[in-house]
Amino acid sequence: MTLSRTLTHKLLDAAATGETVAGSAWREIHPDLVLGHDATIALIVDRIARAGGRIAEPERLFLVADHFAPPSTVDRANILRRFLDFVEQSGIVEAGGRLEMMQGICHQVLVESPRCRPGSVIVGADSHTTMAGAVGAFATGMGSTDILAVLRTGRTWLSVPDSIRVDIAGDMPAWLRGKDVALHLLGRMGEAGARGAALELSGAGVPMDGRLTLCNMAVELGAKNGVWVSDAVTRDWCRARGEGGWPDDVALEDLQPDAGAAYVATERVDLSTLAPQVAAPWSPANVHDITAVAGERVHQVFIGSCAGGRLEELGDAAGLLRGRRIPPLMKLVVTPSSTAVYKEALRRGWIEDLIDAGAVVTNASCGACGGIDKGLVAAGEVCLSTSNRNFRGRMGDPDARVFLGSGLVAAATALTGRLTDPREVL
């Protein structure tokens, strides 16, 4: 009798090389893509050289300079140089690999590329590699040592995780976004709620930008991966990426779990019952309805990161702030997640709206999210961020306090200077 498999199980089986121990949960996997960025790949450059320098399958590499883009200190300039020297000396681009130089955050640049195929297996040297699961891929983050092994051999070993099913019902109200759903799940399940499992999400009412955010933040729940059960929304979004955006050899039926697949748990979310959510310091799982924390003064709003710097967030902010001005002492920092997002927001007039409202718009990069540059917060300051983590000290001084929220919550907060329910100003 054929085993009924979850979507994650099917994806890993399809990428297995055949070197699988009978009855074992482990698979030797031949990844379709290996994602890396300047900050993590630079950590293993010397070890690659000591091991002989050979890269097994350079054509499968997707490398992005996004953390130190451009570098803000001499130390970071040297790290970026080490990364770029490795790319050049290894002949990665000439062999068919991809290098994106300061074009945005690796996770966003990846999903914009047709190389990020539905049904593929992607491993990356960054925890938020899980975001690529929104296009129907198995995508997971690894430590630099594991990525070193993949670079040298073209293979890795992965266990097939248990899967948690997440059904999201209903249509998205005007005041709600995918970020609210992600925070709601974190508040309900906790930071370790998935415990190495796969999150398999579905819900036609969640638009693609929200799906990207949910898969991105699956790792905040402790999940090994987050993958969206593909539907027409997925297919149409992928096709819009250009030729090959939805491969001819992939059918939606290929990206569904088997009937009767076993899940260790099922979570259901009714969009019609949710209020806008906010995560308070210092955990993305310290989640409250916005009404519970509304009114606290905020010194800075950051709209950016791989979890919250897409067209949805920029459009929400531009629409809410158009023709208005933020308070004189408010700092509003907007960092698009990619140059493609930046250019489209420019084309639609949103960047002008944001600048006219008092925002500073930076180049596409990781920026303030990881405390790198362009928007760090000072001791005693309160920041509302659309990013994915609000750990103590992550965005600047350890005595700063960071709240997480959607682009709508961010824009409403920037407008009033206090944590604000967007329903008050929409």
Second form
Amino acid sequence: MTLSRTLTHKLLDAAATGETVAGSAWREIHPDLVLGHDATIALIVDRIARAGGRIAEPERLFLVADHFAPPSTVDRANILRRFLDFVEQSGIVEAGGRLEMMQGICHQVLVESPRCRPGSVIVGADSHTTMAGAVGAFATGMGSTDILAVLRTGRTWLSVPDSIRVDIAGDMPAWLRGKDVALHLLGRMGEAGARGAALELSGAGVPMDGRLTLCNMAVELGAKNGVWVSDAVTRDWCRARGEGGWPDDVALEDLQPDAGAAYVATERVDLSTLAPQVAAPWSPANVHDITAVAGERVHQVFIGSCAGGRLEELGDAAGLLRGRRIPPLMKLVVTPSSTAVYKEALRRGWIEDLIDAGAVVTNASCGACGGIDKGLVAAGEVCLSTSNRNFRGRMGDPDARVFLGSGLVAAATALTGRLTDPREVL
Amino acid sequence: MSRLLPGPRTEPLAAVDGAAMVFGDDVNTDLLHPSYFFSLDADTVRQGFLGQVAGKATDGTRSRVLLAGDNFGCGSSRETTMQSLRLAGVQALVATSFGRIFFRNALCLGLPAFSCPDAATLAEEGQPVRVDPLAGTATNLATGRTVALTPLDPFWRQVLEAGGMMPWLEQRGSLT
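What's the form predicted together with the partner chain like, now that we've got the form predicted on its own?
Full complex below, order starting with the chain above.
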């Protein structure tokens, strides 16, 4: 009898070396790609040297300066320098690895690259590494010591998680986005709703940018990974990345779960029944229909982060704000997820639309999301953010209150200065 | 130059005692250690521990055991959070369940982390608690109550006994 496997199980099997520990569910895995950024790699630079210094497979590294990019304090300048010195001295770029210098957030820059390969296994030194699952990869986040082990040995240890199916039915209404689906699932399942499990998502009605957001926020449900079950949308989007964007030796049929694979749960979402969703302070799982919280005064709107600064959000905001002005006391901060996104938005005239409406547009980086750079919020302020986490104090003062929502909710809210249902202004 | 962050545990695995610090469910890493305190300097990292949890500040001079509810340490992968715990004198973590990256971060640095259904009710804030990773028990030394820790998977057990992920790889001869 052949075992029916989930998609996650198949992806991990393909990267397993066969090494095990007696009685353990954990297996040695040979990842295809290792993602790192300035902050979490800088943490282990000293320990790499102390552990002998050798990098096992530099050609598999994808390193991005995105957190302190460019740095805004002396301490952060020194952290970035530590990271860049490591990259230079270890010869990673010469050996075929990648360094992306301040071209956007590592998760976005990664998925824009053909190196982010459908069917591959990706580990990264950042929790939102799960986002790369949108191209049909297994992708999971780890801490710095785990990544140190991968850098030195080229291997990691993982178990095959239980899988939860997420079936998304219907077409996306004009006022709804992937972000609303992610928040809805968080409201339904809670912050531990998929703890340690895989999410295997499908639904032809969700465009690629929304899929990226859903896989990104799988970790907000506690998931180990979120993988989109590939379809023609995945393949066409990957192909548009250029040469090798969809590898010749990968077939869509290879990236499906087996018929009869066992799932511990199935979540069904009908797009036609959802209202725009908002997560209230201080949890991404404190989710409400926008109608329940509409009207609250908002001082700042942040459009950015790996969860919400793509062309979808920039286009939604530009479309809604074009030819209009935000209120004089509203701070609208726009931080594109990557320079590629930024350039395309410029080409389409959206950046000018946003600036004319009263927005400030920063360079592509993590920005205000992790409380890192321009756009932090003050005590007593209320912010509507398209990012993935509204934990207390994450984006600034612990007495600021942050709501999460889609780019449409963000734009509608920026326009009125109050939490606003986009259906009222579309 | 600033003080380096600590490496993996170097002492042999043994029972540890500490004053209980008790947490609820879904306590995330941004609460445990705000990203504002992300640094390569051990003193800065230590100062960020529990930066926003009122009444739980610690100067790192007293041994601690953290007891928590469900999904402890959910959120970011930043290892500075785990380093801040160690710099604050935390000897062991016992929770109903952990965020998965946080759990790995603890064991990768050789810090005992165990799930236990009774974690959140074992002790009041400040009561002395003993965690014995070898016996698989946690005891409230004030009340005498002892509860069983959920055994680690054999792989993680080996990592913990070795003192963390890098010592374990060293023992296996994987660090060539």
